[in-house]
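What follows is one chain in structure tokens, specifically the form predicted alone.
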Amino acid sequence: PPPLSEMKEKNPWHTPATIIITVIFVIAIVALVTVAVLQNKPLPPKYKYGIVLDAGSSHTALYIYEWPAEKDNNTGRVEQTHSCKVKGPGISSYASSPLKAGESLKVCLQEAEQWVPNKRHQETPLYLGATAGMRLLNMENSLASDQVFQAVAATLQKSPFSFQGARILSGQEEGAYGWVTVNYLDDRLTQVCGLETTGALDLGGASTQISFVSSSYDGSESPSNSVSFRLYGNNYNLYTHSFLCYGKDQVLRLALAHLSQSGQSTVEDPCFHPNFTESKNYSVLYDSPCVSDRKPHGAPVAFTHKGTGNFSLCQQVLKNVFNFSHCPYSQCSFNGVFQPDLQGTFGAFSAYYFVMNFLNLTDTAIPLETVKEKLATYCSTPWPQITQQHKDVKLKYLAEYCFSGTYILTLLTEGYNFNSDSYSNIRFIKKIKGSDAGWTLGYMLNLTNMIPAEAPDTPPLPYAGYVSIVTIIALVLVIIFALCLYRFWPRCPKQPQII
């Protein structure tokens, strides 16, 4: 037989060529595998975030809002990750003292700082968006709106965050943006295209806003209440409204003022529970734009403000801040505004939530015949017997219950034209999928552009075809591998048999 040395020799096995090639071989293996592992490894998530302050009449609450950093090109689901009130009124409310409106603010802009990430604070931009209470005072008087938002500013240009300005939405703006935070939660603006959309209801304490799309409005009649948004690839051609003074806080100053036109010292009024006595100051009462012409001469400075409680009287009193005498257009809903066909589910918000949620009259099972019976029952019912139902409830807002209910349902019906059918059609929401429903986070998505115009691109393959197509190329590569190291290797005599 042949010596070791000679059959080491000739096995191909024992080449330093093949010893090479087997080592790369094996080195490629590895690599591919620690590649596959670390590519798929789950990283920690990285986020954006935006910060909006909704600075309404009754009071200023902060919102803050985080996206995947990932997905920045309009593919990343915006959501709310913290809210906080800010104690004492509404901005407007300062308007004698200003300093005092940029320094209410600080508390919960703290709190944004820890709920923010220190290196996100520079790159996250900072909205404050002023409403109806901020709407009268610049009507009212501009210097003291104007003073008012330097001071805000003053303080929010203070804030670590990159701060984008303070405003004064109209109300067109703020119909508008509350609907696109609606249906964006509800995920109905997508790109499936003819998906019903639904209409959006938000009262504040100075105004109230209706937003809904109809396919019998074109913008034709009454264009000053059409909006066109692009969305997704999709057109909306939007109606809105915003009533200034119908917020349930004025239209409060409304009744009481239709009320006590006689200038009379005491004023009985069905709109509030039976043997519910307070003083009232006459000057109180009609210090604000929307009621400041009406009020009466010679009346004495203060009267006393008595409930009787009765559902059916306080809706006469409160049809009456209503005007239905006057419609220069094919149909109207008040004061002579036009508004087409109710159309769809709708989302009612703000206080509509809040006061219907404390009457217990939030259930869309509930018909709209059992919840006028249900709030005439409570507003008879007198007040010694509800403070002592509902001793951790502060006594202001208590005492205004059964007018806001009354005022909603008036609204709705007699305002807007719902009756018993569509009436049902209503959710009355605080939060969507974790959201304030409100105009905060619509308005944040259009200033950064968060919602395309057309629908965002996708990669020309679906992605089992991709992993398909990659699949066959690499059995192909396999196999061409094979075949060469067939022709190439090197074969192994045939061993000599030892006899």
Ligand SMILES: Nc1nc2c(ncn2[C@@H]2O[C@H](COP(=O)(O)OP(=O)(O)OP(=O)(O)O)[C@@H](O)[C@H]2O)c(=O)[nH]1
Second form
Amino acid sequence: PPPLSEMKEKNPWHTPATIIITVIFVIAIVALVTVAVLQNKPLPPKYKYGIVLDAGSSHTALYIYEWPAEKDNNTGRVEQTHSCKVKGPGISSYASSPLKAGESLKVCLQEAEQWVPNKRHQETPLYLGATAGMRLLNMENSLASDQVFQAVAATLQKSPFSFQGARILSGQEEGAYGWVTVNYLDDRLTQVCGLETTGALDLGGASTQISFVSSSYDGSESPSNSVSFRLYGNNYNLYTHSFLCYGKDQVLRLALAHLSQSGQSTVEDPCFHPNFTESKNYSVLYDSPCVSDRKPHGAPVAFTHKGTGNFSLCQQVLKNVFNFSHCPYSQCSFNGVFQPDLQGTFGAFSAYYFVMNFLNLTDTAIPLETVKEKLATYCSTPWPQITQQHKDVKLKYLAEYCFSGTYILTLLTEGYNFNSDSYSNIRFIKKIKGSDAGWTLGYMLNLTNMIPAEAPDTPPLPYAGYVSIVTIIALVLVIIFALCLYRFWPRCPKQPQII
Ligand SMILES: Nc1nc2c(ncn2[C@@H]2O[C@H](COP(=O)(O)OP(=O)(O)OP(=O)(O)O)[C@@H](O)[C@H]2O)c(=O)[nH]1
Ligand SMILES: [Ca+2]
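Other form of same protein, the form predicted together with the ligand, not the form predicted alone:
To see the whole picture, the full complex is given below, headed by that same chain.
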């Protein structure tokens, strides 16, 4: 037999060739895995920003949105990072001192400077959109509304952001952008072959919007109520209407105007709690284009607004603010406005949410009849008891929840024709995934071209998936190679046993 040392040398695993090949493989695997891991490590995110000011009738709010810089016209989520409520009333209330409208925005603009990184300030678009309050002021006194816009624009121009203009949104825009926001946040637009969309219900102080897609409606019956979109490769034919003067503050005026037609000095109001009394001025009540033509002649300066707390009577009063007497179309909601059949689910936000949330009635699984009973009980509760129970709530808000809740139910059922079944399709919402429901996000997405008409082309695999698959295939090849090496390498014959 050969000497033992010779036999050792013949072990194929110990030949220089095997050792070199093995070392190269180990290095290759380590290198491959290192590259995959390093490449796959998330880069520090770079964000872009956009700012929208919602100049509503009752107040102005500033919203800051951010999105990953690499993905602006992709499906990369745009998110609200901050919001700031401007102190004081809406800009339309500054008609007689327009400069103050501009001043009022400064605190929130300064706050925005803190939230957007300095190096992004210059490239961050800043928009201001005004809604029903400015629509009404513009109707009433267009010079005053122009002056308010001048003052507001002057302030926004001075900010470090890229000011893109301040304007009044049309009612269609307000409704349509609210719908875009809700469906964008709900991820309903990017689905291939269209998931059913969600309708949008917005209740403001001076106007209210309803927007939804109904398969029975092609837009031809009432073109002024239809908006067509092509988003992510899907076509949408949206029905939308904005009812000016049907926001909750203006409806309160309409209802009080209805109750005070004789110009009496005490106005009994079933929509306010028993024992609630407040002195109000006739000229203040009628100082709005929504009611100005109804001012009773020879009324005293002031009247006492006295609550009686009766839900059914309140519903009767509120039904009277709608006109059902004429409909020039196949079907209408109210005031001769066309409305197709309701379809699908609805997101109801702004005052719909504030009010129903306070009343603990956001759960629409509660039958409509029960909701009415609970509201009836709430309305009949005397005012002193209500104030005792809710010491932390602003008195102005607190006084109006019975009225507002009753208006919401009357608007939904009598106005828009929701019934006890379709009522359960409504979701009362404030935010979706951290962003407020409202028209501002949809407005910004549109103006920054962030929703493409066509679905973006996406690679068949995401980057991480691609790297992982390459690594796995490489590892499998290496294992197969090693197994072959082990199986087919010439081995030395079995050593004879020396006995
Ligand atoms: N209870 C309660 N009411 C609120 C709150 N914020 C606003 N409101 C009231 O709810 C109503 C609607 O508010 P918004 O949705 O801000 O209305 P807006 O945008 O100013 O008005 P529009 O221009 O008509 O859209 C107004 O009567 C507000 O006074 C809140 O936090 N709680
Ligand atoms: Ca609003």
